[in-house]
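Only one chain is included here, represented as structure tokens and corresponding to the form predicted on its own.
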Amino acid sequence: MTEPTPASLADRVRDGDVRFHELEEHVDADTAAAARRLLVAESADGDVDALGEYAFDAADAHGSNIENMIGAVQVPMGVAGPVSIDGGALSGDRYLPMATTEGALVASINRGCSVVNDAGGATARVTKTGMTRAPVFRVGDVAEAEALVAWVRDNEATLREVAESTTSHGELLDVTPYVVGNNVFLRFRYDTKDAMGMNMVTIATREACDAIEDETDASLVALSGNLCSDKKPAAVNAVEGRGRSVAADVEVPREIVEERLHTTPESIAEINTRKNLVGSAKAGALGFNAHVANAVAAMFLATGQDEAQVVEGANAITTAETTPEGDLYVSVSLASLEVGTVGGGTGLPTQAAGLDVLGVRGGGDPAGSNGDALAEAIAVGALAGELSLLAALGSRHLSSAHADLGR
């Protein structure tokens, strides 16, 4: 029998003999992607051949990372650093992998890394861990709501046993109830070790919800009630954290600020207060920072993270102040950085290479240490980016840097 070609498969889709999303059931994943490219190019009247250039195994990506695959988008990757990091899980000099199409970004963060090194390196620590899922239940009235809350508090050990029966790695840390009329939200928080863990906690929470419905009068309305809160700006994540809460800081001597950054500690501190704090407050922002999303997004793409979770990852506060000795103290605190070094996109070859650049690929020993290390690296990247941009504003070099590098 003659092997199907992309053209013959495309003909079968046009004829209605094969569905567009079922091509992998008839041929290998690469041929299926090629057939879809033909169909898409025909529909769009455009050239999509460049999407067929990729270095990973399409069969590995199909079903686990992508559906209806037609190819891949290539994003340039650079590195900033190496930067000296004193972390709870990551220590030493590390290059920071960054995938981006924004000119000047890597150069700016690289400048920040250089200044951090001159200052003796950055300190970083993960201060809280816990991936959340918050189902919403319907009850009869507030009396039943209170009864459900009481039941959950009395039976948290049972819920922990049920939830953890679905996973060999995840641990249920706590369940926090929130009542709004006849709605009860239960915010389950888990330690997912080195996995980002959304699939893990969703499956575990579903099992716990079944137990709640079996033992109470509550009815599950939605497994996610948006109090989690995933891929949306939310104050609950800024206050309570989600994924990993991580902070990084550095103290830069005055002479380095003046010689390397061409400004002063006082100027940077004032800009941070008036821009990042007052300006963000006036804007009603959840994040009080200059451009933390830049470092988070670039390192997310480089290491196979869920790019939509940049929304929460950029939920950060930057502080800057002059020390009693006249030096500059700068910190960045990211409240809800959701990262993992196993699962999801981390297994794709180029993303795995990004993790290898940091030395954090796969599961850590002890479990969770690689995820912590990745979070610390991203926090230091964000710190370097904040320092560099604040200094560019202080020296009034921002527009010239973009003119030179942001073509």
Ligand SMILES: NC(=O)C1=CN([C@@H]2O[C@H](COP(=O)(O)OP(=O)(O)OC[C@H]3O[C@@H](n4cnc5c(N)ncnc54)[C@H](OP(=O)(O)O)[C@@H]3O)[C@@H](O)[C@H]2O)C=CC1
Given for the second form:
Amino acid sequence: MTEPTPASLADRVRDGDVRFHELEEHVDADTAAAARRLLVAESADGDVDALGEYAFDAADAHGSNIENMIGAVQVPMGVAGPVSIDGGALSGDRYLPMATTEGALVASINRGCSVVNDAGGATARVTKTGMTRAPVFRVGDVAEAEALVAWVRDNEATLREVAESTTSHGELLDVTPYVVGNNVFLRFRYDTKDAMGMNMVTIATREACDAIEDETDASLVALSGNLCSDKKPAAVNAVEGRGRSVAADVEVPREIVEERLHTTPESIAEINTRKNLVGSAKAGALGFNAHVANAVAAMFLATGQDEAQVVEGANAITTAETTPEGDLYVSVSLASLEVGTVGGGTGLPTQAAGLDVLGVRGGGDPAGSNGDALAEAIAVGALAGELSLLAALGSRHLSSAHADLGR
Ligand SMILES: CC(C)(COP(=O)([O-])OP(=O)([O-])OC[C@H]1O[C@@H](n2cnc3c(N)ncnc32)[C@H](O)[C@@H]1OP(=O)([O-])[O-])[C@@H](O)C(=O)NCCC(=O)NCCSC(=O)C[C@@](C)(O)CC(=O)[O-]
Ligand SMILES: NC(=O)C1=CN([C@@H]2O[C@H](COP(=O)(O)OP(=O)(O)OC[C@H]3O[C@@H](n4cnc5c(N)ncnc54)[C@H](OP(=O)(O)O)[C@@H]3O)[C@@H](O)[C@H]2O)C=CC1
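Next up, can you give the form predicted in complex with the named molecule of this protein, since the form predicted on its own came first?
The complete assembly is shown below, putting the previous chain first.
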């Protein structure tokens, strides 16, 4: 029997003989993707051959990272740095890998890194850890809601044992109840070590929900009740944290601000107050920063993170003030940075290479230390970006920078 070709497979899909999403059951994943490109091209404006130019085995992505694969999008990757980091888990000089199509972004963060180095390096620490899943239960009335809350408080050890039976790495840290009439939300929080952890905590919480339904009158309505809160802007993450809460700061001597950033500590502090604090408050923003999303998104893409979680990653506050000596203190605090160095997209070859640039690929020793190190590196990238953009606004260079580099 002759080997199926992309064209013959496409014919079989058109004839209704094979389903579009089941091609991998008949042929290898690369040929399946090629067949789908032929079919997609029929309704596209021109061929889509460029999507077939990728440098990994489609079988590595099919089944765990993508369905209906037709190829890959390539995003240019650059580096900022090396930047000197004094972290709880990551110490030394590191290049920061960044995948983006926004011209001037890497240049800006690179400038921030170079200023951070001139100032003696940045400090970074993870201050809280915990990935959450919050199922919603239906109960009869508020009296039953209170009874469920009491049961959960009395049986946290049982819930821990049941939940942790599904994972050899995850640890249930606590369960926080929230009552809204006859709805009870239980926010389960786990230490997921080096995994971002959403699959891990979803599977573990499902087991715990079964135990709750067995032992109480509550009915599970949805395993995710949106108080988690995953991939949506939400104050609960800003206040309580989610994934990793991580902060970074630097003190930059006045002469470096003036020589390297063409502005003054006072100007940067005033812009931060009027723009990042007052402007964000007036806008009703959750993030009180200039462009933390830029560093988070670029480093998420470069290292195989779940890009939808940039929503929470950008939940950050930037502070800037002049010190009594007249120098500049700048900090960023990211409340809910959801990152992992194992699982998800981190195993794909180019993303794994991105983690290698930082030296944080795979499981850490001790477990969780690579995840912490990645979080600290992203926080320092965000710090460098804030410093550079605030300075560009102070020296009125934002539009000229983007006219020169970004178009
Ligand atoms: C563009 C610069 C850096 C020029 O800044 P400059 O000070 O005029 O440049 P320079 O030629 O003197 O170089 C200073 C340093 O910048 C770096 N640098 C300089 N050029 C490059 C380059 N081509 N590639 C890599 N690195 C570069 C490099 O570190 C260099 O040091 P050196 O290594 O030479 O000692 C500056 O004007 C700047 O940072 N502007 C701000 C741009 C920015 O931050 N854009 C962010 C995206 S804006 C956005 O997305 C969100 C927004 C703005 O809408 C959010 C909001 O509302 O605020
Ligand atoms: N299910 C959902 O609702 C959602 C899923 N996602 C997706 O979930 C994926 C990420 O989930 P995640 O659970 O992180 O990844 P995986 O589902 O890929 O699981 C990672 C597993 O790696 C194992 N592991 C090995 N070494 C370590 C280590 N050092 N630290 C921690 N775990 C280790 C753990 O196994 P063990 O548990 O056996 O110890 C862990 O469960 C992404 O693809 C993301 O897009 C995103 C949002 C929601």
